[in-house]
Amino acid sequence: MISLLDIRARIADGTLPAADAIRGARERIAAQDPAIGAILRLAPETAVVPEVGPLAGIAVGVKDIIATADMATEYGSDIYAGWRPRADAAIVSRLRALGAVPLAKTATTAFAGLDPAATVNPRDPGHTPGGSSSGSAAAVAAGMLPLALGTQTGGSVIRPAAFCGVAAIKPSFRLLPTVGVKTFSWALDTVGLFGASVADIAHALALIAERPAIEAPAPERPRLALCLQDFAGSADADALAALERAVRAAERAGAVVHDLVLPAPFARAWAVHPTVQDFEARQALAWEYAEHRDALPPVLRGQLDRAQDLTAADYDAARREAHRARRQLKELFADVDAILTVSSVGRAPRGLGSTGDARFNRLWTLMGVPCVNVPVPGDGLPLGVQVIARFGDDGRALAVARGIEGALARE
């Protein structure tokens, strides 16, 4: 994979011109993407490459539900084939202001739903890369791009990151702007980042969010809570073994780890996530459903069909459950620096007919808290663990994750 920090260091010491860094990304995409299908289209060859700026020379992949004025934005659907927004999404404008080049639109499932895109897992093309940010995760994993944008409504950043073996963060809700991002659920949609390492995504997030403290060091002896989320079902043996390795690595790095069983309000909140998501999706995609229902892919079409029966009372009750759990989570974090849990049920499933299962991600998306995927090295397809911190404490989540990542690398 290509390190954002390494590229920036080489640009800073004069050994790599920014234009050459972008040219190299184009060449890697041309060589590798035909076998992976992560990239939908590229910015024009005539696109300006800034030579200055804290992210100059960084080629960025932009999930194709995020508007770009110089490239079509099709939301993974033929309904929007060739559609060109008049303006960049706010997050894309911010990247340009930092000197980065939004170089490629990356594959997404239709409207960031559950129907798979054509992208394959670069670690093994017979397995899914996850979704819905499949192209962004795969492009970083294959070494085509040092940074890519995704979005998460259930588990669409953390899960593909785990399946493809890359670092990623779903930040605190609304830390990054969603203006210009196709809405699925306005109470859940969160823009996230993929990179080669935790340090890479921490640096990028600190710059994009204009919050230098995000790169602050972790406590010397972080207090971690090991959480299995039993109400979500069981992870498989490989995922649990990876979690145990991460626990041992955290302890070697100085962490104090204890078990955490989440109280009943969290099980109820987990159960109502689909109600919040689907009630809002029914409204967010109302035009597409009314005018182009037959053109929607089958899983999304069925999801929206069922959502027609949801009532405002159902939605309000679900939101109250979420609010109760958020209040209790704030209390739990009084004695804990971060929660450690699995990123996915297990390794990427065989076949391309599914994007995998988000059941170990959706509670944390509903809670709005920062979540970081840390890849766990090993044989076979990748596995990851998830580091979760209190709302607004993205720096602590990243710092703890960086400590675990480093300890795992020293094994």
Contents of the next structure:
There are 2 protein chains.
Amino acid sequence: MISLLDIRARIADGTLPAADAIRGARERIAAQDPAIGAILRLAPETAVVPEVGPLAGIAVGVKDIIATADMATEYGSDIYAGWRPRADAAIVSRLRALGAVPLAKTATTAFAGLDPAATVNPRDPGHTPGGSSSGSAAAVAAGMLPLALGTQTGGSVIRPAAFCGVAAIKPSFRLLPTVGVKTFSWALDTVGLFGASVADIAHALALIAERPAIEAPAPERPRLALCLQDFAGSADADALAALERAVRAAERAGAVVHDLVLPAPFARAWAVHPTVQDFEARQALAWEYAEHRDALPPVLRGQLDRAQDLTAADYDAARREAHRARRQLKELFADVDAILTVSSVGRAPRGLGSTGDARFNRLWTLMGVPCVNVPVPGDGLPLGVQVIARFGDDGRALAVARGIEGALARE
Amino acid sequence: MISLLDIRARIADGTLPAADAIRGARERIAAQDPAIGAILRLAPETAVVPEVGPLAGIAVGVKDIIATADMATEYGSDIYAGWRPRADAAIVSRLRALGAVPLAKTATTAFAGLDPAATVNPRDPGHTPGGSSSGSAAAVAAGMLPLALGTQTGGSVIRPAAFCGVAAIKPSFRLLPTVGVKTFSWALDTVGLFGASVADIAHALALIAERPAIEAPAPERPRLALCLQDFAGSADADALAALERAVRAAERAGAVVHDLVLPAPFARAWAVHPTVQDFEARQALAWEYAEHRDALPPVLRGQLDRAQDLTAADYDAARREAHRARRQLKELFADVDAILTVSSVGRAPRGLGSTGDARFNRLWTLMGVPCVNVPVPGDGLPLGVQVIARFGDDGRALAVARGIEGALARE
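Switch from the form predicted on its own to the form predicted in complex with another copy of the chain and give that structure.
The complete assembly is shown below, putting the previous chain first.
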């Protein structure tokens, strides 16, 4: 993979012009993407490459539900074939202001739903890369790009990161602006980042969010809570083994780890995530459903069909459950620096028929708390663990994740 | 003015075909708007007019920061001249699903900021109609349309409603979807409704939000708190006199009214509203600022210039103040059905140089609570009072407002 911090160091010491770094990304995409299908389209060759700025020389992949003024934005759907927004999304403008080049639109499932995109997993093309940020995770995993934007409403950042073996963060809710991002659920949609290492995404996030503290070091002896999320069912044996390895690595890095069984309000919140999501999706995608229902892919169409029966009372009850759990989680984090849990049920499923399951992710999206995927090295397709901190403490999640990543690398 | 409930009654009893009701709106616009400038453009003559649906026959004005697939959407700015979104905003789709006809785009200040639009006040063309939902308030006040959509980030629904003498509601935050609405501040932007009477907007809101309880009657003896918002300065003498009249009317309608002085956390929350707003506006309008700064109107350009200096720490501190005040407001509403206060500093200012001041509105926008403008009849330019209820209890605010409106009408 291509490290953002490595590119930045070479640009800073004068050995790599920013334009060369961007050209390198174009060349890698041309060489590798035909076998992967992560990239939908590229910025014009004439696009300006800033030579200055803290992210100069960084080519960024932009999930194709995020608006770009210089590239079509199709939301993974023929309904928007060739559609060109007038303006960049806020996050894209921010990247440009930092000197980065939003170079490529990356494949997304239709409207960031569950119907698979055509991208394959770069670690094994017989498997899904996960979704809905399929192209962003795959492009970073394949070493085409050092940074890519995704979005998560259920598990659409952490799951593909785990399946493809890349670092990723779903930050605290609305830490990164969603203006210009196609809405699925306004209470859940969260812009996230993919990179080659935890340090890479911490650096990018600190710059994008203008919060240097995001790169601060971890507490010396972080207090970690190991959480299996039993209400979500059981993870695969090898996912649990990877979690166990991460726990041992964290302990070697100085952490104190205890077990945590989340009380009943969290199970209830987990159960109502789809109600919040789908009641909002029915409104957010009302035009598409009313005018182009037949052009919607089957899983999303069925989901929206069922969502027509949800009532405002269902939604209000779900939001109350979420609110209660959020309050309780805040108390829980008084004694805990981070929660450790699996990033996915297991390794990437075979074939492209499904993008996998978000059941170990969706509680945390509903809670709005920062989640980091740390790849756990090993044989076969990748596995990952999730490091979760309290709302607004993205730096804590990243610092603990960095500690685990480092200890795993020294194994 | 044209009453939505009256049109609906005539359609229900078969004396008014929906198509005639829509044609009537077109005719009134053609006759009256040249002197007012509320309407920017109309749906094609070929637009379908549903004959069924609970809002069939209702022509709706749509503020031009809200996306429409069949009409250009220009955000009040040359930067978006002729721009045509691919999809309707969620609220527009919802209106269509109810049988209404989104008939006209109404004038907005640029990006719903403070630079005036060209619309005049239909009560006296020498005065501003207020902003930023200038055209929507004016179109309803002039009797061109029975319903119009606005948005409020500071006071952009309640203030123009007060200046133009129409009923309006800024509902609870996110009761109505903002998907497809140009963002200024995602924590504040709220879609609202203008109509000829409180009963009209209550009926429309109950249908649009699928919440019949919004039309429920008020408690028999509502407990009202009279609040002057001293931290915002003093209102004009005639605004205070109108508030006093509204209090007497409420008492005749059965209410028990006591005085309320909001404690210090509310003054602090009031003071930080611009920090939340402008820190988000800087991100939301980053593309426009980066690519078209010179084409921005002067007040907004200056606001965004200054916003560049705001830090994430400023923003976080402001959000904490808002959070504290919201919690305290919730407790306060345990003993109070609604708060009564002025809708604006006074009557619409002379000329079109300013759209007026939002200082009596912005606290409530930051709190996310429902606010209803009740016009107070009298000589000269209109005045209004604001009825405010707790978050999620839009029906309570509307029911109390209806009681006051009725008692004022019987004076």
